[in-house]
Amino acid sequence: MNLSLALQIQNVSPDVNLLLILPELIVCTAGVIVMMVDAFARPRQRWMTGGLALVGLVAAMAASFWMWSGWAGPREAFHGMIVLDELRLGFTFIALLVSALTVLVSMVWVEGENLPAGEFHSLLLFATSGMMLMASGGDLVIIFLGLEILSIATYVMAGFRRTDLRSNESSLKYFILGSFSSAFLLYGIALVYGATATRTGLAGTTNIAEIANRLDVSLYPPLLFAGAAMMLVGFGFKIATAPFHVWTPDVYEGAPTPVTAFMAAGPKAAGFASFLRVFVFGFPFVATVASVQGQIHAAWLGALVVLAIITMTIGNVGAIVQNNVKRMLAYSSIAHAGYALVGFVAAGATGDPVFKSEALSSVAFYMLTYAVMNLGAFAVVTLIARSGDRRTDFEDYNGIGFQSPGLAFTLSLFMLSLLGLPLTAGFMGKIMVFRAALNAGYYSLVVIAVLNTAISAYYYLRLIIVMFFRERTTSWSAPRVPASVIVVLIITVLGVFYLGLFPNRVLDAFKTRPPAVMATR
């Protein structure tokens, strides 16, 4: 070895803080805990694994919001590989809400399908796990670890239904579709990491920051792009923009229902935290497109554009031929991430500090809107189809709104806002991406998605009217509401409220203080 480079590494002191990463490893203990009861308590005690689970979930909020209102400590560290800003804690939030929701309707369908609660619930804590680090990663490295945690784990969960071929179709499908992303952005960060060497000595970077500081040094610029270019094919995968959302409705419809909701919100949104992570804050803007940062800047940017169309408008044009209720909600999926995309793009289109954290936190206004309408909607869905997933065809929903008041219009008021109704949330999270586009002067952009949006009206409003308006021809017995689904239904519907009428303090909440990777007050 080097004797210079040898005396460098000795001079490097660890840079560990562990309060830093103490909400993933509360959920990470909490899933080994869930794991040791599962194996070791009787069979008829372990639906303790639920109640564990949620205890662990609502301990990491708890720390969140801590981190979020009284830390006073650094806003990095491992070597900047793990960050504290207001992008991290507000996509946290949303993963362990998610989560949380997710073991409230999942605790009565394990135990009603004879499935082991334990493997399922100590499985989304690891997915949660890897969320959060997709969230906190202020390096490419820890975000392709918490994708590979979250990814396997999620495997796993869409193929849970062991018996059913549907379910086994689903995970595989997945599995190999997303193997195939992660390919894709792994050897992105390779080129990237690659390029990012500099004619000085320096060795490549793996760190975001550190990227955004090499652009116009990097010994290899046609790297860059190459690299840019995949870890955008991987991260256009994870959050099912066209066209690479081929897997989203053979998997959305053959996993058991709560996996569909987990899959639809949870992992959509850290997808979202890690792409805005790399993209806004590794390759940045600048005024000039003669360099080489500005020019990987207005490849990307320009590539967005053109993939948030796309993902609308087949999103929504693929949501209307569909029969299943459940691939209709896999192609609303894809219509919503286009219109986060718009968000996104805004996000990227400045370099002004406070239109970019306002871009910034509108697109996590609008991911945390979509998860609270997503899970209330799967929750019903979840209800009706019954064990199997027996009913998730429109005609199963035909004339159920008289028979079955309270799910039906639970199930409407979901449905008018991921349409977009007025005070809804769904109309404010349109709002506020909508509004940070046109600031950045992305008109057409908006007028398109605008159209997207009176588009969606048939599908959701399709759904209501078959449940009022057409005459059900088979049998009908309304479902049983457990307890714990009863808690999800009012916290979804509160939130789908008070998100919509009262969206200031959370927007505000969300914003990214300069500078834009580490927050500080």
Contents of the next structure:
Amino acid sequence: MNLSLALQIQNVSPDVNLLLILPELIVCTAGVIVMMVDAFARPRQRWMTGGLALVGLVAAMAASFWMWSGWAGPREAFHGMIVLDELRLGFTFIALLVSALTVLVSMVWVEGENLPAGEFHSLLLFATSGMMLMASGGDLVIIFLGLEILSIATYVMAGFRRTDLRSNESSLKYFILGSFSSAFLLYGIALVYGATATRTGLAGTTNIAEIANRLDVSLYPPLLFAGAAMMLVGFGFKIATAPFHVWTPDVYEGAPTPVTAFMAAGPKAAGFASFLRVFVFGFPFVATVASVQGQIHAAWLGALVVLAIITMTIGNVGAIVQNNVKRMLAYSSIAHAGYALVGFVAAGATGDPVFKSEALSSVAFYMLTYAVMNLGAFAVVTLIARSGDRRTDFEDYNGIGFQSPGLAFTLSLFMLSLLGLPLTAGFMGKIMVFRAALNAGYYSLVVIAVLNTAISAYYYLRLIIVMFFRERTTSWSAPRVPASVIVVLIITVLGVFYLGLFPNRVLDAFKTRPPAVMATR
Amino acid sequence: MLNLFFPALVFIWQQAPGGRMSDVSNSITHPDISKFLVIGALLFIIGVAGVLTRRNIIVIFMSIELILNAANINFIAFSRYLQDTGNANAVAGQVFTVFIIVVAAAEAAIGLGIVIALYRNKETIWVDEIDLLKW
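Write the structure block of the form predicted in complex with the partner chain for the protein whose form predicted alone appears above.
Below is the whole assembly, all chains and molecules, this chain first.
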């Protein structure tokens, strides 16, 4: 047996292809460089770290665009551990965009709060590399590692204002529930690994494409069900779906505002990327309902429909009663995860590659629109909150509309976009997700989602009303807007209109291209 | 008397097919995979119950480690079992375990760091007293 093992090991080539993980490599290297510069630079020069982080992120974005446009090489490497498809590229783009905007928002903020800028930016870059690995992993090992790289960096970032008790508490809650959910996910992976051993003598696997092949020849089908359920719970915690959402408002309120912006947009999108990949590709649709695969598929799809409904409803109803803007946005992010789950259900419900790729691209597009408007909104909230995040209640926004019209109008635009007003990105994102669900035949789900959008009008418009139609009793001076935040606001405002008016280019880029088209390009 | 001191042994004795001593010793020296899966499941349940009911942060951390180790035991058990049934390639589970151990160490370091930061501001490690943020 030892001899055969040695022979088998010899026959396996490592299948290394560093080009296929080029964006991840660039971001990791940039993170290490930022850390070194921070360690060896004189205190006066530490402002450079933000710029270096931006350079790294832009370079990684260029690399991923290169992979997007003219990649002719193999579409997977490391024996299927890393895959290259439009799902990965779309979510990689979202991760890099979120990270770059967060760097821009935090550049001046980090100095003003007297926080170590280099540490912050290198943690942000490592978290970004984790998000990208979550999107690119074709194997549960890589998804788990990416998740942990992301989570461990984010725990620290949530508690970054070390002397502030709210930040400590937020970080602790995030840590306990985050590692609890990772542990659930791991236990699920362990069960799936054991259950995918086949009757024909193949060993268990953690490769997602292989898992899909082995569902019907599994040695222990009940373990497959248990494992899939545990993984559903683990991912549900990460993207904050409703029964597992309790940590979200506390963590988002207590964390420093730029970190909240990052957490609401980035890790959620990355969670969706691997959630989609594991369930839509690992436990895919099959026509024969009676088979093990058919039963598992029906079970997780039914569970997701229920999760989507209660996530939307709890998010929107919870947001109504909030008096803190960050907390309101936290509940709104739960609701938005629910809308994105509608597209997820559509992607899982069909076996037709065209419909599936449309639904997948609609979820990616939704997360992109959410990231753009959410980061814009949090950039304004950061400015108004001032140092120490002291002014985040609705009362603090009383009557600022005419004293600081620029900020108030941009914030109103983002609120309208989050609500889903036509011409804005939020509208187009919702349309795409709902259309995918209608194509898959989930009419009642779409009706519930639209009703929920109507509920959400209450709290988004409330902020606008507070800003423009309330009298201010206390004195207020307009915050100084740093140049980097102006850049963020310009990018996000343009992004909201671009994605709302001309979504086709982005949607086409997110769609899976058939291999024939790839070859002729 | 044996019942008092070795209830588990008596249980195995009664469960063994035919109840013969050789079977008992055989199931102890060569336990099959289900025993390990049961141990994993028990550790998982103890861990989840600990996270949900305990109020001391350190104990909660330990409970989370228990869940991670439950997953480790499952991975190792499956991996060894599949190797014994003739598949030499079933090492993926053992490799995964190494990753989990490394990640668990990193998580423990971060978690204790967070607790120390919290303890400096508010001298408590009881989660009931950490109640600044709530709706």
